[in-house]
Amino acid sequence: MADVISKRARNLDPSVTLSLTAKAKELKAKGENVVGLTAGEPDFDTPDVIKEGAIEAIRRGETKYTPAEGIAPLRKAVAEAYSKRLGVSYTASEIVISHGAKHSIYNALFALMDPGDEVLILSPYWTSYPDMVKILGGKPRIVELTKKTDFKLTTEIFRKQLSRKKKPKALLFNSPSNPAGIVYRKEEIEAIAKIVLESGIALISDEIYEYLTYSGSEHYSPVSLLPQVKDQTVVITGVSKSYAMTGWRVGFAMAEKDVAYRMAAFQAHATGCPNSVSQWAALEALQNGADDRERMRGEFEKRKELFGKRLARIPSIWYPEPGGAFYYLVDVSKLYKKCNAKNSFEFCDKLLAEQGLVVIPGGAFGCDKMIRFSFAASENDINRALDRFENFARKYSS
């Protein structure tokens, strides 16, 4: 048989996130006493208003293709919503409506770099942003974070990136982040804002966890505290997350004009146009959606503490406050020795064949020393779950 598979697609992997989501619900379906926590997406129904307007965008014909960029009135409603969040103006030339926010991280990348440039890419990252650069012919630049900083970038750590002899292209980042909670101070990104600006640097600016802040923790934008670096910048988020409308796939992509031409020019011959019904269903999320999502919010909240409670009892491990997003990112290495894992794979591994549990090897994100839980779950399913992490916990404690 010819080989016809390209280099490149041989060296892609999927996505270790979904399969293992896909993984546990297949377990499930087969009666198999597990529980899994590893689904980035809110368990939660999409609320009633939103599926009513969708409904009634059906009603009315809205099933053709759409301006590649995305419909006028969900562009506009973006811009203005946007404008008014962010601080900085936005008009609806500005705005690329996508197939989620991953898609619109990858268009931003494919306007931003050349094959051969590289992105700052910060560790722990979300799985899928290393092979997006890869895939684009570009070269993920990892910048491994560690406890001492908060897993957070300072602005020495920036700064030394920028002095080395290659240049990077862009800085991709993520506050609230995905895998770790972590969410950085007003003045973290300020500072962070401020070397973009005098560097001359792209930056992508990946906010879908936005409203998804507890204890405190608040959510700022770059463009919002530094306007200067607007034109520098790509702002994206979406409806997935805040509003439990993951499987609608509605992204929001917000740019300097041509950054923003350049990128829907690239998805009109990729994919055409993001899928119609879902637009109209997102704009409804945009003006009616607020009090749904404020009070699932409340709900993760509530989630967030009920966890690091029981973690909080759990010996030999440690992790970093979550401030936003819906995840734990937690230390399991000095547990690797006696329960004979070698890495965060293994572990994962063996906690399934022995307990039950289905969770994320930190392998995937970049820091194998951990494990991620997704607390978009039910009190009970966490409850279960935290009882089979416990019992195996103890069992390996030195």
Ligand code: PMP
Given for the second form:
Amino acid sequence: MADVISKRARNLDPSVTLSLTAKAKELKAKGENVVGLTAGEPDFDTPDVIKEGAIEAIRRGETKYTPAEGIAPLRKAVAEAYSKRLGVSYTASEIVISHGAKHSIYNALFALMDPGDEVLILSPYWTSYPDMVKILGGKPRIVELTKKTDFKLTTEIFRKQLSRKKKPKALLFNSPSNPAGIVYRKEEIEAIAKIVLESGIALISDEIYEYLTYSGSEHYSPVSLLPQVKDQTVVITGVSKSYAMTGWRVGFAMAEKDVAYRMAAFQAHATGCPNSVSQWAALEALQNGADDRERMRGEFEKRKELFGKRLARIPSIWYPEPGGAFYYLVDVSKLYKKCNAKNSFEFCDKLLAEQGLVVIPGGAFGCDKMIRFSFAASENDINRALDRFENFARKYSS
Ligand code: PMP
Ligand code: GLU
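Okay, that is the form predicted on its own; can I get the form predicted together with the ligand now?
So here's everything in the complex, that chain up top.
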């Protein structure tokens, strides 16, 4: 066969989070005794009120192309809701609706960086960030964060990165974070926003988990704490996690109007527009979904507590306490030698082979000593998964 694949495509592998999620579902469908705590995806069904909004939209015939940047009522509703929530003023011309927050981030990167530009990515990072930058010809500059700073970007680390000869074009920031569930405190975000403002670089603030915070943690957006940084910042959010709408694919971006214009221009050529029916469903979520959103958040909080209690009795592991999102990122490296795993991928292969448990290797997030569990699962699945993990850890602990 002729060798037609581009060099660029050859270097791109599928998303580990999505492929392992598909693998767990496939094994279960085959009737295998497998538990998967893989994708960051609420197990709840989309609330009925949202589904009804979508059904009505179909009946009204809202089944055609929409403007590339999204339907006017949704852009207006996002502008109004987030102006209120963030305490800064957004107009509809600063809002771009996209095919999931993933695509919003991709559009933002397109609008903010050129090939060769560097983008600061904080490790542990969400698996798609470095690939998105690379696809666009940019260079991910991975900033490794450790236990020492609670996996947070400090002002010292940030300033050091900015003092290097090549200035990064943007910082990709995510709080609450995937995969570690880190929630930055108010004053920490304020300090980072100040440095962004001084330095003139762009900030992409991925706030997709904004509503999922627990145990007293609170979400803050850099633009609310330092409104002057608004024009340098693209705030990303959406309905996937907060309203159990992952498969509907609707993300929101808030950006300075020229940046928003370019993001929409890119989207116009890349996908045409986001799905029409899903946009109407997202509008319903914004207008009438708050009770369901809070109910689901409360359930996640209970599951997080259950998960934490079960993890606390397992030997030879360590993990940062998550304040948000729905993940536990667990250091299992003390078990590697005894179970004969060279890295997190081999460790996860063994967990699956021996215990029928599928989780995500930390290597996919730039932290090869760790594995990621999602607690967006039923209590029953959490208990079954942790029975298996505990068996495994006890077997290989010294
Ligand atoms: N950012 C982070 C940190 C995520 O974990 C996800 C998960 N999918 C996304 C963005 C993308 O969300 P969406 O499903 O809306 O594309
Ligand atoms: N963001 C989720 C995760 O990390 C969903 C899968 C994906 O899009 O990566 O599991």
